[in-house]
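Below sits a lone chain in structure tokens, taken as the form predicted on its own.
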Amino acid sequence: MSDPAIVKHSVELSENNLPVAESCLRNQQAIYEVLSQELADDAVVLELGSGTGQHAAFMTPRLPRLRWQPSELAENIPAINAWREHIGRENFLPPLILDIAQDLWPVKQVDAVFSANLVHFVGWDKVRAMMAGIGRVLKPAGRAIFYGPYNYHGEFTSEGNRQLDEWLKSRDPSSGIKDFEQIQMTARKEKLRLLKDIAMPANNRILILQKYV
């Protein structure tokens, strides 16, 4: 496929035996440029679906006052810990075991929530549960930031995204690229309103939502 939004779970080992997802290598600089403008320096950021832990490893040295809280399913925690040990940054916090579908999250309140290439990998039931969880833990005026591909008015924005959607549905029929308009509606139910919709490389977007009272 031609679109780099693809395969979050395609992971290899680097020369240091650290898990590496090629998609992270391609998008992390572009994501950093947005986060550096949109997050307060001293924010606590909960990352959902941290995967290999590469985003935490990339962001924490560049945003030293920001505290980055990774989270993942239990089986992926060792990969994140490997990167945490390798980077050796105090603001790279120990990863939490978290399934976005669970009712009780192991965190109380955070300034921001971030996820990359997560929304299209899961079904709408998990997206709704994730939004509800964000609504519970995000401080008033806090921001939720989602990176990935989205459809607009029910249409794919590229052939690569269409192929990605086919691949996703072949592995999980409930997954797939979500409609921007439906994401907005789901977010509003949890008091999250859209602030920005930012174009990113390779037909991806960053959606920035803010919690209102």
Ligand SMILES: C[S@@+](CC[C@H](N)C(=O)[O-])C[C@H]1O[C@@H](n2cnc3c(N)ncnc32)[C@H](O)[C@@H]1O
The other form holds:
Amino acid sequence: MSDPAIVKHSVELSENNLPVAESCLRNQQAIYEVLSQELADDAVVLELGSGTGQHAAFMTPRLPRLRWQPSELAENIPAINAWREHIGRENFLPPLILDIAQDLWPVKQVDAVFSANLVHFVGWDKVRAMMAGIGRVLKPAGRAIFYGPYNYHGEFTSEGNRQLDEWLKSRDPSSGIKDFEQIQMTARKEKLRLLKDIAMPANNRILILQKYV
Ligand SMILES: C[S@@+](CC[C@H](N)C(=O)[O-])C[C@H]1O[C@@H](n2cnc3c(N)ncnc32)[C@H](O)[C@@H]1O
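Take the protein just shown as the form predicted on its own and give its structure as the form predicted in complex with the ligand.
Next comes the full complex, this chain leading.
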């Protein structure tokens, strides 16, 4: 696969049969550096759209007091379980089946919510449902942290992001890179306000939102 946008989202099997998304290998250290600063060391973190489970696998040994709760659509749960078994850490909690569009999420209150490369992968209807779900499960002053590419004032921030958007829309026309300004407006309706917008490698960002107290 030579198209960089597709490579960004491809998953291969490793030598020991674990699913590996190349994008995770590239972004996990940079994401760890932010999370280790922004989360209380004993936080309970709900991850949405965990994909292969590599972020849980990378973070849980490095943030040993954190409790990381992965979640995904049912079909991706086996991949996360494979990583969980491989890592063998108690703070890597068993993955939950969670569709962000569901009205009821199978979690109690959490200190933080994290997702990587989920917002652009789905349509606005799901992003709105996700914000509403986060509004329900996040404790007051809790943080929602979104890693991925965003547009500013309707403009792509790189040619790679424009290509990624084209590829996303070719598989699901409702998906695509979202506007930073619209994300903030949607979040505000759920009592989440922007705390930080952090530049990350390869024209990605980390948006940190905080629930009103
Ligand atoms: C681009 S992948 C990112 C996966 C992972 N977070 C990562 O960084 O590698 C987007 C993920 O969102 C998940 N997803 C799509 N729709 C979803 C939904 N409605 N609820 C929860 N997860 C969803 C997909 O199954 C997929 O694993």
